[in-house]
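Next up: a single chain in structure tokens, the form predicted alone.
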Amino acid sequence: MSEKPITGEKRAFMTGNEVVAWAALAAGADIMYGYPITPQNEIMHYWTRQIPKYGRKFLQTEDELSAGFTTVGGVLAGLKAFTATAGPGNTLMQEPLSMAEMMRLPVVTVVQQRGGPSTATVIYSQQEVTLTTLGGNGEGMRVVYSPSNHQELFDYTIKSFNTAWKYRFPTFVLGDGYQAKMRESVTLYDPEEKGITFVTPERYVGKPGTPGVDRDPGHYRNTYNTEEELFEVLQQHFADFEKMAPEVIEYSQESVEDADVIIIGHGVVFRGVRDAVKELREEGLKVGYFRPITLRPFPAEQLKALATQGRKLLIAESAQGQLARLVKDAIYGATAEIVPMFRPGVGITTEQIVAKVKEVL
């Protein structure tokens, strides 16, 4: 590898795109396969526009389809490969990467969410988050972490890769379109230089050595001939799925201990939700708030653990309840009370959740 995207620290006033460009060149990502959509677009462009000065590679494909199954072939060849989609894009994402989850690739994507269903806006909303985290012909079994900012969009998207090839499910970053538009400060780093130690990718085909002689042979499915068979293996995933979930599950909470109101968002909403917070208990109102930031293992425990009688969880989304949804199943049959606060495919302003409590106070 010729030499480092980044040393030290350094200071920066950036779009979101353009952190995850450099968070994937940080993280040693050695191929981007991808396919224009907004609100990613940029990505691909700053991706490109650094690669030939440190020998990483891109290849532009004829759909969303292709560039996921190209990134399963990279993943396969042992490169750490990842794509960048959105919307539409992410819906036809779905069948490779459900290819992923069956051959336990570790493959990453980044997903800047789009107002839905269909080609409908090309800004932005937080409607993907079923999609991303349940989507595909399976049960699920990936990372989804939802990043409020540009720092933890860098943060988030170097972890990301580490998370998948230690694990070997696919992981998300699920950004949106106003995080990838937007300019905001980061602190861009080298991970090493922070003592992130990054696990090392391993071809799963083309090893040196005879199948069967020098190693044991390779044997990487997504097709079964028996429902047994099949039954059989989807057991371990799930097992292994079970068992690194508390070493992945990431949530952050705030003045909870006594609320009346506990404010629910993920995401950009998050800071919304956490400013409102902020300016509810200068006024004396007991509020506080729980962020998942991994939506895919969810913090169920956590949070149901929060979900006690005579409390209310005001959930802020700017979709119609898919969070609501996660939620719901975490906290199943607890007595807390469920207050939507749901705009589809619209951002949500601190002054509105300010708003809202005082309206359900």
Second form
Amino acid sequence: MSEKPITGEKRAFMTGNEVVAWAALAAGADIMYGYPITPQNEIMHYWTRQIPKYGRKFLQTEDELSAGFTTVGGVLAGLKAFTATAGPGNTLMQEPLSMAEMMRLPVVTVVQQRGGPSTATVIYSQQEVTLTTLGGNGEGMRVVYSPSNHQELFDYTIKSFNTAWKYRFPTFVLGDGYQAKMRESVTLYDPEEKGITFVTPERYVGKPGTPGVDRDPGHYRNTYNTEEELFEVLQQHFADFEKMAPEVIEYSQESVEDADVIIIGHGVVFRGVRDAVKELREEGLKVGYFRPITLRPFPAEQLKALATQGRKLLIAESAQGQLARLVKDAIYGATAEIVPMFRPGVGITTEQIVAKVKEVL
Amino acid sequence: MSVSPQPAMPKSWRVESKPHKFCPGCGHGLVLKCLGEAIDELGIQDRVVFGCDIGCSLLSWDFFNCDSVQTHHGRTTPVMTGIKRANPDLICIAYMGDGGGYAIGIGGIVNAAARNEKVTVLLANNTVYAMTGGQMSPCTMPGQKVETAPYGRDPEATGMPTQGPEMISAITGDGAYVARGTTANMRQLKGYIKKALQTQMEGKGFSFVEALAACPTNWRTNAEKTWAFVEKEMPQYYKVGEKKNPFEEKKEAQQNG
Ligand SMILES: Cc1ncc(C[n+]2csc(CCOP(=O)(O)OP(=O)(O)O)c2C)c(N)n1
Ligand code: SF4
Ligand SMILES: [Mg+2]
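Switching from the form predicted alone: structure of the form predicted in complex with its partner chain?
Next comes the full complex, this chain leading.
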């Protein structure tokens, strides 16, 4: 392969989409397959501008079904392949991704959320949490990271390739249109210089040797003849996922020990949550935050430990209760009171969160 | 001499939604002018259901004084087909771009065409995905620089541009009408659209009109270059004319008889 895209550390001021393109380059992604949709377009724009220098590839397909299935194909051929989408494109992407779930294919997908249902809006939204975490038919297993700033967009896009190839579950970076389009400072780096070892991808098809002579042929399937057979396969998936979860789960929390109110937020909304807690603490109010970084697997135990009697969990999200559903599932049986702050498809500011906390304290 | 302050609008246009929302110099407005006049001349305003796709065509969701539905990207043909099957008295028009029609929506068009559905598809070919900011579309010309082919479309890597009407005329049955017009010849384009609608009104078969149209915003061209591209460059690859005409067939049959 040609020269490294990044050497040393590089400070930059760029949009979230540009960050993703650089992260994929830095992570050694070989090929991107994609179909235009706002607000992820610029990932493809930056990718197609840079790749001739670094010997990477790109294919624009005829829609997201095809973008997803070609990405599946790229992975089967043993490349670090990825795609990016949003909104109604994410809906279509669930079909190829359920194939990836069934066959444990390490497809990496960047989702820049937009408003829904259907075409709706293109900038501020966290309305693709349910779709991205639970998308396919059946009960497929997948990893979903929710970064909340450009640095994390860079870090977690790089990480997603390793997670996917190490555990062989499709892996998502769940961004949003606001961060995708906004410029912010970020430090780009070469992951290997930072001590991150790339998990080596592996071919599913096209391995050296003659099948049936030098090696077994790769026979990968997606359908099962009996219920028992499927049951067995799924048990293995569930067990692998459960084993992986503690190694993959990420979250952050602050000022929770004595908190009367714990604010829960993820992704772009976490920016406001963090600042609100700082402000409220300065006023002497007992408020903390809990922020899931992996929405799947969800840091359930960690959150449940905080959901104790007499406490309020204020869930702030730019959706009508999609994060709340994950939270309720995680803390089932706990006695903390849940306070919703749902603003589907619109922004949530620090001031609004501060005001809401004061209202419920 | 009395000069009218405004150029005459087709009667079926909705005055309240004008001026329209397309960029100055956009081809969509011209295509819809031809469509509006065709609707007027055929007197079908009260029976038309206008479906627009997601693409810049979506900006026309309140363009006409006709019942209108803004659908999903690439899905306007099946939505209109569903309406037509449920109520054959309606005149169903699916309006879309070259991306919505020839990429994501091609499955819907091909199968509607193969079934000879009695709907009319009107497709504005501006060689790009305009609404999303100028990416490569199936109709991007060889060598044309676009956002996802920043060094120019390479037919070796991405194939040759889609020839929609040629393809559709090959798969439709008897009675279908297929043509490619251009916004550089409005009278002809209106004639094509009218025949397409008549094909539907008479229940002959599927009708399809592609219209060559400009997108100065994404082409980043001035007025002169925009016009040169539509009038001179596009028709070199996209041949204007009728590809399939059931009315001609009848004439021929009569002559032969
Ligand atoms: C499923 C889905 N994928 C992608 C998009 C994003 N999208 C909106 S418009 C458009 C392209 C429109 O191009 P075209 O159909 O040629 O119409 P134009 O804007 O050029 O008139 C795309 C890709 C979407 N809305 N839905
Ligand atoms: S972007 Fe292009 S196609 Fe869309 S309204 Fe403007 S000129 Fe027309
Ligand atoms: Mg177009």
